[in-house]
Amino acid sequence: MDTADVAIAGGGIIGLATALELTAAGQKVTVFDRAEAMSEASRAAAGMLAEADPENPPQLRELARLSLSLYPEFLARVEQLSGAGIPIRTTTTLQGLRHLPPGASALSRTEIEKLAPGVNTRGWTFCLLEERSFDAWDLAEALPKAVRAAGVDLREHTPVLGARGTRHGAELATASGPFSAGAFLNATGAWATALDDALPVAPRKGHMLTAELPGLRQTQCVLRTPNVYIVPRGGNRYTVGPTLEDAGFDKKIHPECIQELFRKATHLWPTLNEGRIAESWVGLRPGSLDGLPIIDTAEEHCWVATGHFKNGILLGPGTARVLSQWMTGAQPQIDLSSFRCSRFSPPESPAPEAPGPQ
């Protein structure tokens, strides 16, 4: 039987990432990918490190900070290992919001315009955000490459039929046989309850578009409102996104959903009316009940880490540390409280008091 110290069933960012932290520790691992590494919700992804989002739960706070400073080394050393360049895209966000939080500052219509010439700014104040961006399809080329290099046996191709945990470690049925592993971990995203149909995830599908914009007047910079946002992809190209559909696992292209997305950025951005839509595409995002990523301990030996929903980018390389503190068995550096599945089962209720004396 094959064997390995860690079995990962995805090879979507969190399950790569993961892989990447664990063979740094001197960990051997095996990932298994139903399709092809990196071709799902991460290669859709609109590729924003986007810790400053307004929108982002109070609750990713503390994953997210730690995730965006370990972007440098993440990035670094996937393009050391795989030999492939993600530059970083934007550094700045125009971020449209109905009412300001506290101790943001409201830009004037003139820095606005220097940042974004035309954008339509009816009904919405900006500030002005300090937050990167990369094409996500430069990491979905890289990362794979990265990990093979690192030395992890990737296997595509082959989904992980089920798994459960034992005394001494977990046994996979795979697509290519029974496989051993001192751990494993489900990693798969909105595929998760194929291997636990207790956790409560399910896809999330969004809709995205690339424009091509001629001309003189481009933006540099992220364009975000809680409605769209448009990402400078460089050559006058914008990604364009997201719709958020319950569609479950339907992957069509609608025409009729791309129109009305384009119709959405250039109402934000007037000036994308003299472009074209190059393409489209759709990704299958894994949302949890309460729109927070689940990353827990799922029986002996067993992890899970799912439920990443439009924050799987930003959150993969802090997912991957804690995820290889705690497989180790080091204490993970933040507090995971918030993510662990317990928060999903109900209050248990208080036993009935014993009656008096009659």
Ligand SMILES: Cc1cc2nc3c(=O)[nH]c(=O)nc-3n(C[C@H](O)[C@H](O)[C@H](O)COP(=O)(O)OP(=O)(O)OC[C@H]3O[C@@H](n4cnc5c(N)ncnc54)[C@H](O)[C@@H]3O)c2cc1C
Given for the second form:
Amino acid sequence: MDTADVAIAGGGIIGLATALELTAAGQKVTVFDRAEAMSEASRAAAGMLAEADPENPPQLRELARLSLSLYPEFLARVEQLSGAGIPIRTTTTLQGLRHLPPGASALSRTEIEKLAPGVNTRGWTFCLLEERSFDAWDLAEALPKAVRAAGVDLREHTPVLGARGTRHGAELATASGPFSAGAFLNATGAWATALDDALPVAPRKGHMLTAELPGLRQTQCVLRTPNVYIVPRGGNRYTVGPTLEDAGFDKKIHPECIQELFRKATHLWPTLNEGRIAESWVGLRPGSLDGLPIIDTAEEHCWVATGHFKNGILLGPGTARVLSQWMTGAQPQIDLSSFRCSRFSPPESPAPEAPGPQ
Ligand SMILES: Cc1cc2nc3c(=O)[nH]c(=O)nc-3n(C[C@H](O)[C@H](O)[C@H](O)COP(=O)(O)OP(=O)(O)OC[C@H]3O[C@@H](n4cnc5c(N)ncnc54)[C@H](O)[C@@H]3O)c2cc1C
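Cool, the form predicted alone is there; where's the form predicted in complex with the ligand?
Following is the full complex, with the preceding chain placed first.
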């Protein structure tokens, strides 16, 4: 039978970044994807490393910081292995909020105008965040090449149909036959419940578009409010997003959603009215019940990493590092208790007291 030290279902950023880490730790890794690697949420993303987003839940902080600290090394390795570039496109974000959190300082109208000429500030107070972004399509091109160059056996168009832990490892049923491995990781994103129906994860649909301006324009920074974001992609292209919808696994693009998104973006930055919608797409974020990732061991020799929701690009390298540590018998370097499945179980009710004498 076909074997590996570790078998991974799912070739998105979580599965592939973990495969790279495990390979660096000396493991022989096979990744199965039911379609093409990096063709789902990880390709649909805006590519913001939004560690400083005030809307992030506090439980994400430690994992987000770890991941961010690993990013330069991660991108350099992917570039070196793949030979493809993943340029950082922006290094600051102009964040608009109704009320700034304590400690954040509001920018003046003149400061905002200098950073993003023409932005409509009405209704928002803006602060400046040091935050990077890259084009998720660049990573989607490079990462599968990089994992192959690192020696990972990446099998596309090969769904994993089932997996179970055994005393000595894991047995998989795949579309191309049975497969056995020392360990198994379910990194199938929004589809994770197909392999483990106990996981409280569901697809959260997002529409996105690329707007193209007629000439080179001027905002070098991401413009973001809780309603919409505009992410410069180099040249005259801007990624605009997102919607957040519960539509099951429906991946249809609804033109009215794209128009509404464009309307919100032009309200924030009227300059975009001079442009046109060049592309549109949708992606399915893996969303857990509480919006936090699920990083856990499901049964013996079996792990799961899903539920990265709006921040899976940011959290990819950090998730890969802690999973690789855990799966190779080391202690994960950060506390993962906020991401364990046990948080969804109701607390055990106290044992009934023994009846006293009547
Ligand atoms: C519109 C949008 C914008 C976003 N913007 C950002 C952003 O700016 N910054 C950020 O940090 N995050 C962002 N995200 C979130 C981020 O994209 C996701 O959290 C992340 O990509 C999840 O990665 P993943 O590997 O878990 O899932 P995916 O990338 O969806 O990968 C899962 C893979 O599993 C495969 N698969 C499914 N079932 C099987 C099976 N049975 N067998 C084998 N393979 C299977 C699929 O084909 C897929 O390739 C955004 C997401 C969306 C949708």
